[in-house]
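Just the one chain here, laid out as structure tokens, in the form predicted on its own.
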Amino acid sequence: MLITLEETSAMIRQGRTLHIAADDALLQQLPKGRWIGGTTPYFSSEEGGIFTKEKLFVTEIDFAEEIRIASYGKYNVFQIMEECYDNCLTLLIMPYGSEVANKYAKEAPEVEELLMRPTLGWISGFDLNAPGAAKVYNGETGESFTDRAVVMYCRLPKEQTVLINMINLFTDDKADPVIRFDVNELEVTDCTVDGVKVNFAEYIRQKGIDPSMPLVSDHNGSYLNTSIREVREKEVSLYAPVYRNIEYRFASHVDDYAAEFMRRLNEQGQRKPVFSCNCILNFQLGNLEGKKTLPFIGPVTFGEVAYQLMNQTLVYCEIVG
């Protein structure tokens, strides 16, 4: 729920355990307790997507038996597989360009016993349109980072489960040319396509390709997006890192991103999620201010983590039994 400043310090002063997103003016001013946040000033509501430095997205956290909070650096970041409950739900915030988030980006895929344990979350952001830092907050001690992860730890009752989704736009053409690259990197200069080394950039000019389509790779049909975020000279830029012997593929082009992201959305049925964000990139490209995009509503992030980081998707959970 989005509401003032004054709200949100008086829910944390009754030792209500909460996730809150708003502008790093607002965390400033929170009170010490029982919450973790992150920074942005994209929103998805219950009115619809909204611009804000005024008010703050609070979810409260009433699902847990008991919660523990703690941050964590580049070094140390996959502790959280070792320090969570036995039935757990894990929230992770990491500031956008930070060490830890482009560390957890890069090596994640690769932690196979994070698989084992349910872990979810973004990467903070700031307004796109003015000077800002992305920073996490641990509510607990008042501190922020610009270079660490903050975590909540929720214990479930053992009867209970943690599902972890997300929506994804995009699936790839089998025809078109498959590309590899030989790094986990976040910056690539050189691929192969379909077997033959080319500069990356380059091919992105010569084939004309729409830099708003993601990479995405096929993982038994479930498709991950690797968004661009800037086609250099003779580099690109990517949101997260791509890794070495996957294929790839660019996404086949979306007509109507608006009116497809709304449809998918739609497919979802009826869900009950505790927590969800949705990526800004979806946020722009899907028009989806003044929208609503019930029931998933939450922050809009700079890359959002179901596992592993994740572009372009919206995800979210749900606590069942």
Second form
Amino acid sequence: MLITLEETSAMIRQGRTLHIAADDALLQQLPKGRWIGGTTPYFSSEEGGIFTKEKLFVTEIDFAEEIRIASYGKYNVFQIMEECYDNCLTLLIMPYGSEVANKYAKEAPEVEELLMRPTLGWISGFDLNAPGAAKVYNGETGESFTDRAVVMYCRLPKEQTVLINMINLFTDDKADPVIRFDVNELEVTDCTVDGVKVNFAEYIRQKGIDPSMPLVSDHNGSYLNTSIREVREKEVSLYAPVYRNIEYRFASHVDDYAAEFMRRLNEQGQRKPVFSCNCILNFQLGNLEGKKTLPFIGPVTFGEVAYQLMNQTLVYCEIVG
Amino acid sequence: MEAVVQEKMKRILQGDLKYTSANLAFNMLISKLQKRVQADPGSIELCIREMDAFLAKYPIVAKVDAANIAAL
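Given the form predicted on its own, state the structure of the form predicted in complex with the partner chain.
Okay, now the whole complex, with that chain kicking things off.
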């Protein structure tokens, strides 16, 4: 829910366990307590998509039996796989552009235990028209970071489990060429297209590919996106890494982004997410300002984590059992 | 894992049967293990054990997948 600074501060003082997303100027004013936070002024609220620096988006973590809060740098971020509870939802926030976020993005898919440790989260950001530092907050200590990840481990009752899922409007056409990379990187030069080595930037230009369409990889029917940040002369910058040994294709063109996003949202039926966040690219390209996306409300983010880093995706989790 | 599920799981990992779950993590795991089996067919038993560990960790959601796979 989107509420005022006073209302949020009161909830913290009551000892409630909170996940908070807001502009940095508001997060700085919060009292210490059982909360973690990240910066963004973009939200999907009960009233619709909104840009605001006046209110905070607060999610109460009332489903956990016990919580622990911690922060990690780039050298130990994968300790989250070992330090979580056995039956746990790990909520993770990392600052946009930070080394810890880049490390997590590049290496998470190769972490053996990744899929056994439900991890949901987001990349904190800033006002795109007045770029500042993306930050995360450990509310317990009152610390903020631009270079560390903050985590809330949420222990679930034994008879319950967490189900992480996503809404992605992109798929591929299996007749399209297969693109492969031989690195796990956010900046790429070469790739192979149907086995032939080419410069990726030149390939995008030569084929007239719309760079607002992400690369997609098919993971047994679940499509994961890698969005294009910038096509330079010889290099392509990405919002999430490409990975070696993964087959990519460019997503099939979507004629009406906003309509297709809402259609995918409505396909979800009766969901009861306890937490969700949506990508800033969906917010912008889907014209979501003022549009309701219920029951999927939460921060609008600079990257989403559903086990690994995602792009142009709404991620959410439900507690089942 | 029941024998029938295990047998069908083996065929899914070998690419002979197709099953898509409603569970994102399960799809990601199937995809990862299919690549492993493709690269090293001898790893199939290890991959089945990994799949078994995953389903055992999430018995509530695994029940649905196990039933669907048994019915393939």
